[in-house]
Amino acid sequence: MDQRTSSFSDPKMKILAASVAAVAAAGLVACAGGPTRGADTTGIDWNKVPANKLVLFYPGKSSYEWLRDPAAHKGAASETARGDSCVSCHDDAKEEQRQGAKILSGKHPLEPIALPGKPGHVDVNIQAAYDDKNVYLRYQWKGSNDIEYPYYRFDGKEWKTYGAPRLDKPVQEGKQPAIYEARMSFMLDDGKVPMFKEQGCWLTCHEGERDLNPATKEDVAANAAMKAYKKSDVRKYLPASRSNPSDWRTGKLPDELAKIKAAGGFVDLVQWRAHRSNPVGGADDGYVLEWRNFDAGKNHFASNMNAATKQPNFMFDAARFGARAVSADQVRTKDNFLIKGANAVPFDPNAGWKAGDMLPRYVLQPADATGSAADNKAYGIWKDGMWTVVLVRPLNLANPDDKALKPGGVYSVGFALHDDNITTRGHYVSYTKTLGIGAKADIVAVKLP
C-alpha cells in the first residue's frame, strides 16, 4: 500500500474521516484507505459500460496564434484560419503519439525546456453513463501519485512559497523541488462557440498566457479591459472575447461579454484535482470566455494566505493531525491535506513557529462549497500506478455559467491531463471528441438500468 494512503490508518490521521460527510452527500464514501482512496458507491458495474481509449499528447507551446502562423504551422496555417478541423489533417490513428514524441524530443521549438523521462503521450480510458439525475464519467490512466501542492514555508521571518511546477524557473534552476497535483479536466460546448468542435482547446490558448510568452504584470495592469476584469495576469480566453483574437490586449468590455455569455458563447471547464478537490469528493466547475473563470458560489478549496497579515489563515490541529505543521521531509510521505471541519484550526501567530515549518497553500472547505461552483462530485483512487477517477455531473443544470447535459444531446469535448508535477502547457490534451448522452457520438454515455 502506498505510504500516503496508508497514513490514514494512523490515529493522528483518523480525523480526516470527518471529510467523508461531504463526500457521502454525493453518494461517494472514502474508505479506510484514506482520502486518496475512494469507494465507488454509485452502484455502477463499469464492466458493462463500453470503454473508449483516447490518446492525449503533449502540445507544448502550440496555441491559437501558432496554428495560424504560416512560418510555424507550415502547410496548414491557412486551412486552420478558415476553420478546418485539426483532424482533417491529423487523421492517422497514431498521429498523437508521433506529435507528442516529436515535441518532447528536445529539438522542437514548441518545448524549449528539456523534460527527460516525460512520455509524449498518455493513454486514457474513458467510460460514460447516465441515469435520471446524473452523467458519470470514469477515467483511468497510468501516472504518478501526485497529490501534493506547493506549500508555504516559514523561513524564521516570513512565510514563502515552497515547491513549484516542474516547468517553473526555480525548479529548472534547482532552487525549488517539483511539486504539483495531478488533474483531469475537460472543456465542453453545446455548439454555441464557433469552431470549438473543429479546434477545441486551441481556441483558448494564446500568446500572453502563462508559459506562452507571458504578458508582463505592468502590461496587464495598464490594460483597460484587464482592469475591468479585475485580473492581474492572462489566462485562457475565447476568440469572441477579443476584438483581435490573437491579441489579449483587445479584450471586450464586460457589457459585451455579458451578451456573449447569455447567448451561450462560453465553454464549460470541469477539473478534478488530486489535492484541492479529491480529498473532499469534489471537482471544480468553471468556464472560459474572457478568462478562465470559476462558476458562481464557492469552490471546494480556498487560499490559505491572509493578504493583510501575510500569514496563513489555518494551521493543522496538533491534537488531531499530530503536529501544527509539516516539514520538507514529510512531503510525499503522508496525506498533508488541510481540511476545515476535520483537521484545520485558525492560525496562531504565537504558536512558536520555527524555520522550516510548512503549511498547505490551500485549505479544503467541503461544508463551504456552494452554488454553481459546487455542482460536480468526484473521487479518485491511485493504486498500482493507475488512477481511476469518477466524475458525477447533474443533468439539466440551469445555471447561467453551465452547459446543460441532457439525454439525447451531443456535445463537443476536449480532455486534458496534468501529470508529473506539472501544469499550464505541460499537460496532455486530446483533439476534440463528441460526447453523446444516449446518442451516437465518439463517446456514448449509456443509460443505466
Given for the second form:
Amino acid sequence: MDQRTSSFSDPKMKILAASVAAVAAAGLVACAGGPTRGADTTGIDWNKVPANKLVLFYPGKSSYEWLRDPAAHKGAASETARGDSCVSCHDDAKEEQRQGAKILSGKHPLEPIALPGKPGHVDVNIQAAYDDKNVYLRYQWKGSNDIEYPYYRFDGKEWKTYGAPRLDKPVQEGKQPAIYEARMSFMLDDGKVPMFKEQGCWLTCHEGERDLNPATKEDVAANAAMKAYKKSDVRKYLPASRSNPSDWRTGKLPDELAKIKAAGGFVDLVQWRAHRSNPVGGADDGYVLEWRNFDAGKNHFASNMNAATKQPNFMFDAARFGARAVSADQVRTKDNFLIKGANAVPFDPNAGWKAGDMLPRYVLQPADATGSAADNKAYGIWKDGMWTVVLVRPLNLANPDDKALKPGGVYSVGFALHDDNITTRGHYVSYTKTLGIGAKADIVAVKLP
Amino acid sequence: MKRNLRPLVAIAALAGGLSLSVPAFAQQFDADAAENVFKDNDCHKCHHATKAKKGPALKKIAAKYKEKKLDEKEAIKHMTAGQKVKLDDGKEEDHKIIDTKDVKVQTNVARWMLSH
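Next up, the form predicted together with the partner chain in place of the form predicted on its own?
Zooming out: every chain and molecule, the one shown earlier first.
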C-alpha cells in the first residue's frame, strides 16, 4: 500500500495535519527543505528501495560492566574487554531471538522484572536511500500505538506526575498506569570511537544509569565531574569520558572532553519519539560522550513545568482543543499533544483548576526548534498494528556535535526500539550494523533517481 | 523432530560385517533438541561446527574423540565437571557447565556433538 495514500486517509493524520496547518497558518513554521509535518513529502517510491530485516532483542541489564565481569559474562569477559565484537561469539542465525527469549524467561539474572508475554525480540524492516541533500531511513515494525507520555496531574494542591514507564516501581506496584512514548533510535559512529564498531550501544550502557543499579542523587550531587557537567543523574556515556570506564564517578573534566569531542570521539544519537517529536515532524538530534546530550540549539520539545512556581508553563487552548486540560479517562482516547502555536496557551493559575485535571509534561515547540538540535525531520504513522517511520537527515552536516553522513561513507550503527510504554533497559537493541551511503554495508542507502 | 539414523545404520552394518564393537557415541540422537540445548547454553559462542572459535570446532572434537577412542561419557564429563581448559593463548579457564542434570539430555547433546 502506498504509505502516503494511507497516511492521509488515517483519522490521526488528519488531526496532525490540522495541527500542522494551524501552526503553519500562524506563520510559525519554517521547514524548508524537509518534509511537511505529519506527512511523508519525500516523494520516495519505497517499493523501489531494497528492504533489510533487522532483529532487535531485549538486552535487560547487559551493561558495559556486566559484559566484562568474568562471573557474569562467563567465558567472554576477557574477549569483550580486549575489544572483540559481540557477533564474534553471538553469531547464530537466530542469535537475537535466542538471547531475547532467554533474558525475558523469568530466570535470567539480566532481567529481574520479566514482563509476562513481552516478546524477546522485534523484527524491524529498514530501507535506506539518499539524494543530493538528505539520507532517508524508513522503519516499519509491529508494535503498540504508544503516543502518550506521562502527565502532570493536579491533586487539588499540587501538580504531580501521572503515569510512568512500565518498569518503574510505581507502575510495578500498581500505583501508577504505564504510560510512555514509542521510540525508534540509532547511535552512529564514523570510525572515531574505539570499539563502537565491535560493541556498539553496549559501550554507552553503564552501571549507575537509570534502571541499571542507579546512582543515588546524593552520590551524583557529591561527584565533582557530574557537578561540572551540571547533571543530576547518570545517563549514557562513552568509555573515553571516564578515567575508569567502568566507574561513572571518574568523569573527565570539560576541557579534556572538549578535546575528545573535537577529535570526533562521540557517537551521534538520533531519536524519533511518538509523543515528543513526531507530532511536529521531527526526530531529536543528540550525541553521547560524557552524558546523553542534545545537540546545540533548541529541541522539538521542552519541559512543561516551571521550576520556580511548580506549576505548568502551558495549558491547552480550550477554543482549539475543546478543554484546557484532560482527565485520566481521556488518556489514549485522543491526541493529547500540547503544541505551541497550535493548541497551547500560557498557563493560567487562576483558571479554576480542579483535582484530576492533567496537562502534558512536555510542550512541543515546532517554531522554536533550531540549530543542530533540529537537523532531523521525521514522520511516523501507526496503522493496523504497525508503525511506519521515515527519518530525514541532511548530508554533510558540519556541526561540531554531528557525525556527517557523506556519499560513499560507511558508518557503524546500533538501533534501538522502545515499545509497550517502556524506556531505559526495557528497549530492544541491535548488534552493530553498518550503514553505507551508496557503499557496501549491511544496510545500503541507495541513490535516488 | 529430526532423528539422525545414519551413524547407527552405518556402524551397525560395519559391526555386523566385521564383528567390531559399536562405539557408544555412534547412537541415535535428536539433532534439533541437541542443538537447542547446545545453543541455549551458549556453547555455540565458543564452539562452531566447523571453524575454530574460542574453543575447538565440533568437527575437530569429534575427530579427536574418534582417534583416542573416547566415548560420549567423556564428552559428558567435559560438559558437566567444569574442568580447566587450555586456550590458544596459553591461559586456562573453567569450562562452562551445562545447565541440565538430565543424563538423557546430556547424552543426546554428546552424541550430536560427536556426530560432526
